[in-house]
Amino acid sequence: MTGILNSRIVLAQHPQGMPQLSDFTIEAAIPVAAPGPGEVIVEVDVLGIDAFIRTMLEDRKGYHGSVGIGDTVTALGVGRITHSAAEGFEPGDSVFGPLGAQTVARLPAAFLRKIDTSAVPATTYLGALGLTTGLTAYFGMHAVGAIKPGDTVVVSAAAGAVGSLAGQIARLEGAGQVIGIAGGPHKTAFLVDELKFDAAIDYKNDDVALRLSELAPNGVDVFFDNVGGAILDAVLMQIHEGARVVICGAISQYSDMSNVSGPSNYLKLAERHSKMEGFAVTHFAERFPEAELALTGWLKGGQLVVHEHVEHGIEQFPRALQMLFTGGHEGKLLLSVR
């Protein structure tokens, strides 16, 4: 043993339609054992608050797969290695990996990586560099979206962790507009305000339909959806010619993930010589270095503005999750486990 004590949260029971806190139970004060052969013991700093935690939680397995009753749920998240048996890893290294919603995580090595904290905050590696948001908006705008000067861009989701990146990055690809759909008066001032887009649509007071044919009266371009449900087939309905959809997530439906109501405006794709694709952003794994290289030089160059939002505490894990999806963060949100 190595005096070593975890506290975690693991899954209760199946959520059924938005997770409540009865969900989940904490248990503390767990003895960590050593790392055998290849392992490592790390110290979590900080976990990043993703919408496919949620998929993770129903009871069958879906794409990123599935958390067992008593399991500790899965989270990506940075810290630093304080006992190694894994050749190349020192004890003092930070990185990056699935450490899960506990405040200590041990595992293999060979499923983290080692990160460079003296540029950035080692919360980049879960932001702007990150998988789930920085990587995901860059390769959703520049691989699928394919943007091209004068593009008007609308963006879903657009004052959360992706959504944030990607109307940004489409402004740095060329877009001409770049148009965001949020919900609340303060998101969307944060959009316009401190992200620059031309413009924002507040779901919950606006007709989006009617807003977006005032905004973009000569349709849509590049729609990079987050949402699904009404909000795509409303944006289907404005689509110029050629379009092109990007299905990067759909958080409208992730809690009832046995019912997915599919875009009933479908047919505009045709119409319009459209097309709509999905995408993960682990299908791009081999140009993973490339975004790096396009984000990190957007960041040192003062381009990207990245708002990060902090919980603390590991018990308020099954809170922050909650709250990723009743809005009431902006940008990346963070869990400080301490």
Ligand SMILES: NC(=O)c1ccc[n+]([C@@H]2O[C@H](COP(=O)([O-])OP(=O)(O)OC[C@H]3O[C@@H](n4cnc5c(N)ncnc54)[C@H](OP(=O)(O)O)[C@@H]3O)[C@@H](O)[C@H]2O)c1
The other form holds:
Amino acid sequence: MTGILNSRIVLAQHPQGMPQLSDFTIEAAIPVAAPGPGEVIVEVDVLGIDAFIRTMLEDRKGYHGSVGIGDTVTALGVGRITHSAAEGFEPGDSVFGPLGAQTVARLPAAFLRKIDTSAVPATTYLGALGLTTGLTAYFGMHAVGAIKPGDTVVVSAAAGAVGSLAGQIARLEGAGQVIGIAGGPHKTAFLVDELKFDAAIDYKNDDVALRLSELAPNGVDVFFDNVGGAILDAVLMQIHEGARVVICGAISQYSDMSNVSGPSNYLKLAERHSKMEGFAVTHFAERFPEAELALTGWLKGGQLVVHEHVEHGIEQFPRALQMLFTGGHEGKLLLSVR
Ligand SMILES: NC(=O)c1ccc[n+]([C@@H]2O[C@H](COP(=O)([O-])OP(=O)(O)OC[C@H]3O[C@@H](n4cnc5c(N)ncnc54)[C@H](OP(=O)(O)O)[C@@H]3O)[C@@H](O)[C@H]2O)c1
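Would you mind giving the form predicted in complex with the named molecule, to go alongside the form predicted on its own above?
Following is the full complex, with the preceding chain placed first.
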């Protein structure tokens, strides 16, 4: 035993629809055993609250796998090694990896990546330089969206982690007009005032199709979609000839994955010689260094506005997960576990 105690969030039942607090329990003061060969103990600092976590809570195996009843809920995080039985990993090293919704993780070091926190805070490896955030925005916009100078670009869930970076990357890569779709006047103001998007549509109060036809009368060249459902349908009606519709995610559909609502306006793709292409960031694993170089350059040059929303306390994990669906945050949603 290490003398260290862990508190973890456990799945009590598979959520039906929006995750409820009763779908989770917290187990506290669990003694942590010494690391086995190749393992390390990590004191978790901050967790990323990511949409894929919800898809893993389903009572069936999803793309990212599934969390069983009684298991620690999956989450990516950053932390510091306290004990090591793995070559190349020392106590004090900062690491990123699948630490789980808990305060202390014991896991194979092979699952972890050592991170350099001398130039950027550790949370940057969850946000702007994070797999599920910065890298996702980069490959979705740069590789799949294939931005061309002067393009009119629309991003949904634009005030969130991926969306806020995707829109800025579009601008950095030469887009002519960047329009964000988000919920509520506070978020649309954030997009225009802080992130310097050209315009924003409040899908909770505006008629999205009407506003798009006003803002982009010549059509949309690239749609970076994080939401799916009715928003995807509304933008499909407004695509330009040769448009690229990037399926990054469909957060409006994750609470009922057995009944995903497909786009009824997909024939616009044929009419306007356009394509719709999905991707998972892991498909670009061999090109991660390229994305890290580009993102680091923009960060160093002060060209990316990075926003983090931090909740506190491991016991707040279920509420933080709910926030991802109710939209109470801007930028990257994080949970500081202490
Ligand atoms: N392809 C990949 O490899 C990959 C990797 C990572 C993430 N993703 C996807 O990227 C998307 C964004 O993830 P994120 O982590 O950056 O989350 P996020 O955008 O920070 O948070 C989700 C946002 O979605 C909006 N939203 C939630 N429910 C909605 C609904 N029913 N209709 C419209 N908007 C809704 C909320 O903003 P509002 O307040 O504006 O509603 C919320 O802030 C997700 O679809 C996720 O699955 C894909």
